[in-house]
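Just one chain follows, in the form predicted alone, and it is written as C-alpha cells.
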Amino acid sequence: MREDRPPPTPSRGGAYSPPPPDQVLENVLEHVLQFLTFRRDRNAAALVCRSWHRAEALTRLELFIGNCYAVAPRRAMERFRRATAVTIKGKPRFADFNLMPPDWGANFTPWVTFMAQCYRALEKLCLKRMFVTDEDLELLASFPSFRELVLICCDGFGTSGLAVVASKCRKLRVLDLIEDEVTDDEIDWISCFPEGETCLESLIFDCVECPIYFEALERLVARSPSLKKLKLNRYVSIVQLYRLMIRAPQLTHLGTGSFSPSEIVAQGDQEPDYSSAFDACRSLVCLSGFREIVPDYLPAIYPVCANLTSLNFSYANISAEQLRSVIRYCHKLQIFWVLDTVCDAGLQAVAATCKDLRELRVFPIDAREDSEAPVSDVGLLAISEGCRKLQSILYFCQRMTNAAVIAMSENCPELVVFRLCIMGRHLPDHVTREPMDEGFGAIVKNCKKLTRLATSGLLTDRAFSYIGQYGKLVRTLSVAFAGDSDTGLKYVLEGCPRLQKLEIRDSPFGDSALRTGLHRYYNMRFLWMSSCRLTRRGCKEIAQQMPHLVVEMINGEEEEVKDDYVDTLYMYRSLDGPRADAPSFVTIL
C-alpha cells in the first residue's frame, strides 16, 4: 500500500532479496487497520506508537471533525491524505436556539479550499451547522468523484448553489438538505439535474422554503430507478405526491410534503386513490412530512403502517383520536416523533401498541414558557410502562413528577438518551412541589448505559451530586435554569470522566466552579456557558493555565460589555490555537 517505497533490489545471484522485517510488519499493519471501522477504535490504535500512528492515518478513509476550529484544514488533510468521506461540525448546538449571533463563524470556505488541493478524490461530505456559500458548492461540484452531499442546519447558500451541484455532479447519489436555511434565488434547481438516468438514491429537500417546478421533479423521479429516499417540501401537494409515488414504488423513506391538496377539488371531480399509491409502495419503512395536514387524508397511509419502523408527525397538528386511528396499525414502530397536540391520551395509545419503540420525541406546538402543554407526567408514565425497550427520549412538557421519571428509569433501563424539557423555569414536581432531584437522580442511577442527559425543572445541587456519582458514561450534558451554587457544577466536572460536551445556560455557576474542571477541559470537545456568573478575570485565568484551550467570550453583536460578567463563554480544545476569523463581538483570551 505504500506507493512511495522503492522496489526491492536484486541480490548478487539475480534473485530479489526479501523486504526488511519492519516493512513487512508495516504492510501487515496497514491491512489489519483497514478492518477497524469505529472512530474510537482507530483513535486508540493511532496512540500505540509512531508506526501505528502513521499506518492508521494512511488507511483512514472516513474523517470526522467534531469542531471545525479544533484543527486547521491543512493539518487534518496532510495527516489523513487518503480520506474520501469527510464530516465536519461547526457551531455548537445552542446556536439552534438563537443563543449565538448568526455571523459567529464556522465558515466552510477554508476547508473546501484545501480539499480542492488535497482531496480531489473526495466522494462524500456531511456538514452540520456550517456557513456554506454558493461558491463553496461550486468548487465542491468540480471534484470528479463527488457523489454524496449532506447539509444539516447549515446556511449561507441558496438555490443557485444547489443548481450547480445538480448540474455538475454527474455521479450524485445523495443530496440531503436537513433543517437548512436556503435562500430563494428564483433558480429552478430541480431542472438542472442532467437528462437521462440518474444515480440518485436519496433526495431530501423538505426544508427548502420555495416553490419547485413539479414537472421537472416528476421527470427526475421517473428517471431515478435507484431512488430510495425522497422527502418533499410543503409546496408539493398530496395530488402531486400521488403522481410521484406511482412513479417510484421502490421508495423506502418518504417525506410527504404538505399532505393537503394545493387547491380545492371541484365538485364532481374524482380525486386520486391515494391509498392505492401507498399500497403499491410495499418497501416503505420510514414516513415523515405531513405539513399543513388535512387529517381526513390520514387513512391513505393505513396500507403501509404495518411495516413502518419510523414515523414522524412532528409537523402534523393532529388530535389524540386522529393519532389513534393510525398508530393502532404500527406494531413494528421503533422511531416516533410527534407534536404534543396528541395529548396524554395519544401517548397512551402509542404505549399500548408500539412495544418495540426505541426512540420517542414529543415536540411542543407552542414553546412559550407560559403555555399550557397538553402532555404531562401521565403520558411519560404510560410510555415507560408500555415501551420498555426505549433507548432515547426527548419530551417537552409543563407538568412533571418525580414519580413518573423514577418509573421511567425503572421500566426503561436501556435508556441511552434522556432529555426532559420542562418548559417553565424552575418548575417543581407539580404534585409534591418538591425539586426534581430524585427523578433525575434515578435516571443516572438506574440507566447504566446513559450517555446523553438534558435536565430541566427545579433542580438543586443534590441533582448534580447524583449526576457526578452515577453518570460515569455521560458524554453530553445540557443544563438550563438549574442548580444552587458552584458546588453543583463541581460535582459534574469531578464525577463524570467521559464528559465531552457540556452546555449550560441561565444557571448560578461562576468562576470557582469553572476552575474545578481544569483537569477535564483538554479531554472535552467543548464547554458552553451563557447567562451564568462568570467574570472576565475567571475566564482569563483558565486561558492562562491552559494555553492549548481556546477561550472565547461572546458578548453579542454590537453589544458593549457593561460590567465584568461574561455573557457567553465558549471553550474548546484546538491543535492550532485561536482562529483568525473571529468577529468583533468575540474576544479570544
Contents of the next structure:
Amino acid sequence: MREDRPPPTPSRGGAYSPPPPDQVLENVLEHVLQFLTFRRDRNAAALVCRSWHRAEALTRLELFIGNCYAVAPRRAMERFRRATAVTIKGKPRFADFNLMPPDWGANFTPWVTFMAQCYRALEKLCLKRMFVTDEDLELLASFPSFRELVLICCDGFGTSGLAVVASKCRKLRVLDLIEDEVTDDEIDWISCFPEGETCLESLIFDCVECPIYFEALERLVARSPSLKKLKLNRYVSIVQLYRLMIRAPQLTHLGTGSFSPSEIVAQGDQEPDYSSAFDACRSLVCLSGFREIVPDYLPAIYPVCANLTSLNFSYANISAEQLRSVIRYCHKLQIFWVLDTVCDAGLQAVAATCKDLRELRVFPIDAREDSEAPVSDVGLLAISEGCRKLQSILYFCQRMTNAAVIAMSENCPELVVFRLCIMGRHLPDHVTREPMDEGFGAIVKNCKKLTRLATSGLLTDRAFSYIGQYGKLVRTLSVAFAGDSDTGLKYVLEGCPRLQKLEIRDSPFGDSALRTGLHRYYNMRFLWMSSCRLTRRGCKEIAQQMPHLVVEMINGEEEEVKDDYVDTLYMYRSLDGPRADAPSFVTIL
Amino acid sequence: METQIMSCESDDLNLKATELRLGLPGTDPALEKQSSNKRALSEIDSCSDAKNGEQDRRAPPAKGQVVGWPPVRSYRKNCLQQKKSETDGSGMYVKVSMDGAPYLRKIDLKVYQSYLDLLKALQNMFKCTIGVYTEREGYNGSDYAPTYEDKEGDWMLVGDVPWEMFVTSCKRLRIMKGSEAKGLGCL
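Would you generate the structure of this protein in the form predicted together with the partner chain, following the form predicted alone above?
Entire complex below, previous chain first.
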C-alpha cells in the first residue's frame, strides 16, 4: 500500500522538473476512471490499492446509498468529495404496507445539513422512502447548481416545500414526484415558478392530491419549450389536458390526469377534438394517468398507440372489451401496467398483440384477500405464451395453478423479476389443491437470470429448498405466510449466495434459522422478519456475534403482550454503528 | 406439515356446518372450500373467515383482514377506493331499462338478497310479469325476461350465475320483451 506522498516540489530557477511517476499514474488513473459508470465496476476499482481507491473516490460523480443508515453522511461525503448526483434509500419496502409505525426514521435532514457544507455543487438528488421536510427542501433549493429532484415514496413535506423549490431553483430541469405523500398546505406551488422561459424537462406530480390553479400550469407549460415529461394529477380534467397538449406537442411522456370531464357533459356540448391533440404528439412513447377515466374517451388515444412503449392503465377501471379496442394497436409496447378489471380476456388480448412486452403489472381493483379477482392462471398462461420476451412480472390474483407458473417458467426464459401475489393467504393450486411449491420451483430452476422473486400461496419448505438450490442469482426475496419450519429459511440462507434483501412476514421461522445466516448478513443490505418466531434472545445473540450489524427490534402499535416473539426484526450492516435517532418503539440490540 | 394441513381440514368442516350460504342451491362446493381455506396458519388470525357478504357484519375487522396484506400500497388502495365507493361501498346502483318504457330507472343491487327479491322488485317497479326462471328454459313463457350487461360487455340472462357473482358483475339491466328473449331460453 502506498503512503500519501508529498506534493511535487516546485521547480527552481526556471528548470522544469517533471512530476514524479506516481503522480503521473494517478492523473492518468483519474482520467481513465472517469469513464467507469457502473457502481459495481467502481467498487471493484476502489479495492485494487490505495491510490486507485483515492482516484476512484475523486472521480465518482454519482453516489448511491442503498440504506441511509449503513453509513453516516460525513463518512460518505468525505470520501466522495466531488459527487454531484446522490441517491439515498431509506425505509425498507415493507414500510409501504403499514408494517412499520410512522416516525421510524430515514430522515433526510442530517444528510442535507451535511450537503450544505460539503456538496454545495450538488446537481441531482433522488430519494426513495425517506422522510423529507419542507425545511430540507428549502435548504436544497439554495444550492446554486441544483437541477434535478426525484422523490419516490417519500413523505414529510407539503406543497409549501414544493413552492420553495419551484421559486428558488433557477436551474430546475426535473421535478419528479412519484408516489409521495404530499400534504396540502393550500399553496399554489405551480404559480411559484419564475416568469420567463424555464429549463424544465420533466414535471411529474400525479401523486399530489391537491387541486392546482390550472391557468398557472397552462402558462408554465407554454413557457417550457424543453418539457418532455409531464404527468398531471387527477385534478386536471380532460378539457384542461387538451389545452396543455396542444401547447406541448413535443412531449414524450404524458400522464393524463383524470381523463374525465370536470362536470357532466350534456348532449350536444361542443367538446374539443381530443384525438387530434394526441395525433399532434408525434413523439409520445409513454402514457399514464387515466385516474378517473370515462371510457368513452378512450378512442382519443388511438393515434399514439402504435408508438407507445409504455402504457399505464393501473388506475383505469376498464373492461376487457375496452382494453381490446386500445391494445390491438400497441405493437411496440414494452411496459404495461393494468387493473384486473380487464379480466383474463383482456390479458389474452395483450398477449395477442404485445410481442415485445418486457414488463407487466396487474393490480387488483379490490385489494382484499377475499375479493373476487377476475384474473387467474388463464391470464398468466396467455401472457406466457404470447409475450416470450417478458422480463418482469407483478401479478395479483386469487386463483393460480402450478401448471400456469411452470408454463411461464418455460415460455419466458428472460424473466428477471417474478412477483406473484395470490391474495388469499395459503391458497393452494386451485385445480390440484397442491401447494404452489412446484410452480415457484420451476421459476427458479428455468429462469436462469432471475434476480428478484416474491412468493405467495400455500408453500411448504420444499419451495424454499428449490429456491436455495436453484436461485443462485436471486438478490431480492419476499416471503409471506409461507413455509413449515426453520428448515425453509435455512435452505435460502445457505443456498443463495447473491442474496441482498430478504423480507419475510408471518412465516414460522425462528432463532435457529436466523443463526444459519451469520455468514451472509454482512453481505446483505438488510433482513426483515415480522411476525415470525424469533425471540429477543435469538436476536440478541446475532447482535453480539456481529458487531457491524445493527439489529433493530420494532414493536408493533398495540402492546398486548403476546408471547415471547419479536414483532419485527430489521437488521442491516452499518459502518457507523447504531443510529442516534431511533424512536422509543425501536430497540437496538 | 401433515398436522397443520389436517387441522386446516377439520376447521374447514366446522366452518361449513355453521356458515350461512347465500349462493343458489347447487353452488360449486369446491369454490366454497377455497374460501374457507383462507384460514391462516399464523397466530395473527384467530377468528373464522366468512364469505364476502358477512365481512362487514363481523365485530372487530382487525383480525380477519391482516395488516398490509395483500401488499398494495395505501396510495393505490385509496385511489381505487374512491371509484369503488360509487359502486360497491355505498350502494351499487345500476340503470334498469324496460323495452317500451319511456325512461330508465336506477336500483341499488345491494338492497336485495337474492334473485327472487330482485325480480319481485322489478315486477313492482315496472308493473310487468317476469315469470319463473329455470336453468333449461330461462324465462320462457313469460311476458318479459330480465337480462344484464356484464363487465365484459356481454348481455346475459339474469339467474344463471350465483347471486354474489351477479351483483359484482352486473353493470346494467334490461328487461326484454318475452318474444325477443325467446332465443336465450333454449340451450
